[in-house]
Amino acid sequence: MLADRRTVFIETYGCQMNVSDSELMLGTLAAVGYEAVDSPDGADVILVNTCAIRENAEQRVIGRVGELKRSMKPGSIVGITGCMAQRLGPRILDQARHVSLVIGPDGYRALPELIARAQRGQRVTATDFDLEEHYEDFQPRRFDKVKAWIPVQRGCDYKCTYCIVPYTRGPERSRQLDDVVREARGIVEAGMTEVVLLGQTVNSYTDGTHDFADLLRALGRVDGLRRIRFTSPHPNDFTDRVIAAMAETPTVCEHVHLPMQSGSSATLKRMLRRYSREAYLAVVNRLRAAMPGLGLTTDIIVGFPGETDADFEETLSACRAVGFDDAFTFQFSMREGTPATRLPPELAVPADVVQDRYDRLVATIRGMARAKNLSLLGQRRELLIEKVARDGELLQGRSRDFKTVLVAADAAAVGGYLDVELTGTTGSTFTGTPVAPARPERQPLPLAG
């Protein structure tokens, strides 16, 4: 082992945007000679890339950093990056004296320099917003060798009352379409065939000339790209142009993660979601009319201040009306710095009521998903094989409509495609049997002349 070998360990919490940011950080450090390691033990630099959506996530990070301190070698430095770093800034340095770096999502360009300063004994904070920063010239070091995350938009302008993201990621801004297409071509050249476009409200993308519909169509013409996904969209930004581009671009997968948050118009208004129950259901109908067989997943919060029994029943009935394939469910958590903190205290929902509603919501979602999945047995799906399953024997793949399927196949199939028949389900995941491929129903778009 070389004496001057410099190593870095990055631990990531939170959403796919954080995963992508960790790839950016690792790429920029690799470019100046750092080698990634799989364990914090003995690493010269330890970076904890954080989420700020929920308070308990931040507390876990503080606890985790304490654990890391006990296993650090002399001379190592620890940094906290990401949304929690942006939200708390220098306060982290006061809470955790062994932390040397606090860097927000717009500060990664200076990461090598900031680390060098920390290694000289300085304690550094970099949490200014940079509305021009998209890291276009960075070469990410990707963790996943099967699909690639592409950030196309950063920040958010919606400012929902419960959400900290606008205050940790800043206002909305989008990358240039040509740069996104260039990155997608590079991903294909690296051997990957699926991209996931990332943005806080990804379908509100605009580079000043092109909108999200233009971006989907442009990526649909990238030779060798077989699948396009995106997350997370906002219901208000599914224009007719965007829905048409989705339906008419064969590489766009038949799945949308469409956050609902509540099925009650009154609750949605207090959340400042800017749509009603009826408007959300209308978007669902427009999407399904354009893309039959579309898989739909969602996010739902229970116990938002002022939520009544009737409001919660409306959420349950909206779930039944949509028939979601799955949902990420959350109990409301008050975040310092969000507009929700200014709601009258008497609107708070008792903890035992929130727990009861949460349990009922989870049971409803699981019941619907199980019934739907049972109805799909015998159908065929094209899988992108993503990895070896946890049991070490089967492979795990994902269908275009976002179903997780386990299949018996050689490990060499990872990264490739298999057509399978759905032969069993646990209620959430499937088992499948390989079959001969069927002729694709959606034909590729012609190349632009």
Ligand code: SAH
Given for the second form:
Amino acid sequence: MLADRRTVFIETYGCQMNVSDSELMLGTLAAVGYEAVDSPDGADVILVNTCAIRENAEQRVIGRVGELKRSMKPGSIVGITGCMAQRLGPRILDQARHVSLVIGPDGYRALPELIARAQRGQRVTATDFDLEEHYEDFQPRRFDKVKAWIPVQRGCDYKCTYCIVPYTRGPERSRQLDDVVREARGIVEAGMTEVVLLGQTVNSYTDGTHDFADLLRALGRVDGLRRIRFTSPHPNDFTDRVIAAMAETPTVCEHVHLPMQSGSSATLKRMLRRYSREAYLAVVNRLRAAMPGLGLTTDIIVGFPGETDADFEETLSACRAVGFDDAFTFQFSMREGTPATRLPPELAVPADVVQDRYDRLVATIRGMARAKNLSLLGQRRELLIEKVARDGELLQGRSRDFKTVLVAADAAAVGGYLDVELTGTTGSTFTGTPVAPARPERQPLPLAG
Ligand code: SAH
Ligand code: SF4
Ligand code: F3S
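Right, the form predicted on its own is done; let's see the coordinates for the form predicted in complex with S-adenosyl-L-homocysteine.
Expanding to the full complex; the earlier chain stays at the top.
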């Protein structure tokens, strides 16, 4: 007989879109009686929500899935979901005999039913794309209690030559503006004040009637919502309308994560990023002109096929020209099935050269972030307190321009706002001291008589 209390454990890899999908999966399973647990040991259902973006991301998951066999009890099932599931499909079932479920990102609606089939001993794969699927009626079970992820767009139509995402997540589609606004209102009612809009090229959002500018303005009118962020935008989709909406919506935070990938126009062309070095820098200038004090972070790939020393120097010089606050840096990883596999093999950059460029890029970014952060000392920031910091004593907060700040305050402050002066920096994160909030401007008193 089945125990009354059925439990599910989900382990999540990859980007915020995957985190958000895990929240949707937990929500739909909670609705049919599953309880989420935070250890795989003995859970009835163990799901690994995977990422396929780079080879090493996949290797990690493969190792972990092997390990999870030890957490299984009789009757437990292990399922692989997300981008690796989509990419490899039934190949996973052949390679891992203890896995009985393989479900791609558009297949989570059938999760309870697929789990039931696996529990009856079947081994199932569900990897069809569904261009209508937004899980609109799902109630996500959110992990974070302070900020909420809102997926507004799924899939990607860009097809950058290095990237597996268009093949693991299918074509681009956006949710209806009204549905997103309704979700944001619910998030405020649940006590959260920050939302992060998610999409692979989130600023190309369109529901057929409304664009991303409309979406930002509509969310800007949601009472009680204090901060709006979004990730990741594509440089080409920053229309004047979108930039104006950002600048004119007070709750849109002064931070943009703007993936550059390379500072060399020749490399960008082979990557099919659809912009040049100059065009990227021009977008940065337009954003900064509209939003003074804007924090800018980016993603950069080194060692893309054909990247020469001179191309790489252009990436370094573009980084310096922008003055990024931070960057995620990656060594190119060839993904099966992507257009990059068709580039002439002689264009491959030797591993030691890639490593050397990578080390130099990381050092450049670190130096740049440090200089920028030192220059901010003494300034004030409003923090949303996100959690108790790792040391267990200080609290960790986030400024509107995306700086991480540690501050001494009572744990009850988590989820609330605190004004601080930036008093110290490690080069990457800050310490801050609480200060009195900036006085709101006084309303003039109506004159008597
Ligand atoms: N949609 C987002 C990026 C999603 S993937 C965008 O367009 O910006 C996150 C980052 O992983 C990318 O920005 C890129 O820098 C990196 N990446 C993607 N594919 C990669 C590959 N094959 N090798 C190395 N890095 C890769
Ligand atoms: Fe990948 Fe390019 Fe789409 Fe981003 S825009 S998900 S990098 S194909
Ligand atoms: Fe990875 Fe899929 Fe996100 S490949 S980065 S989990 S969209």
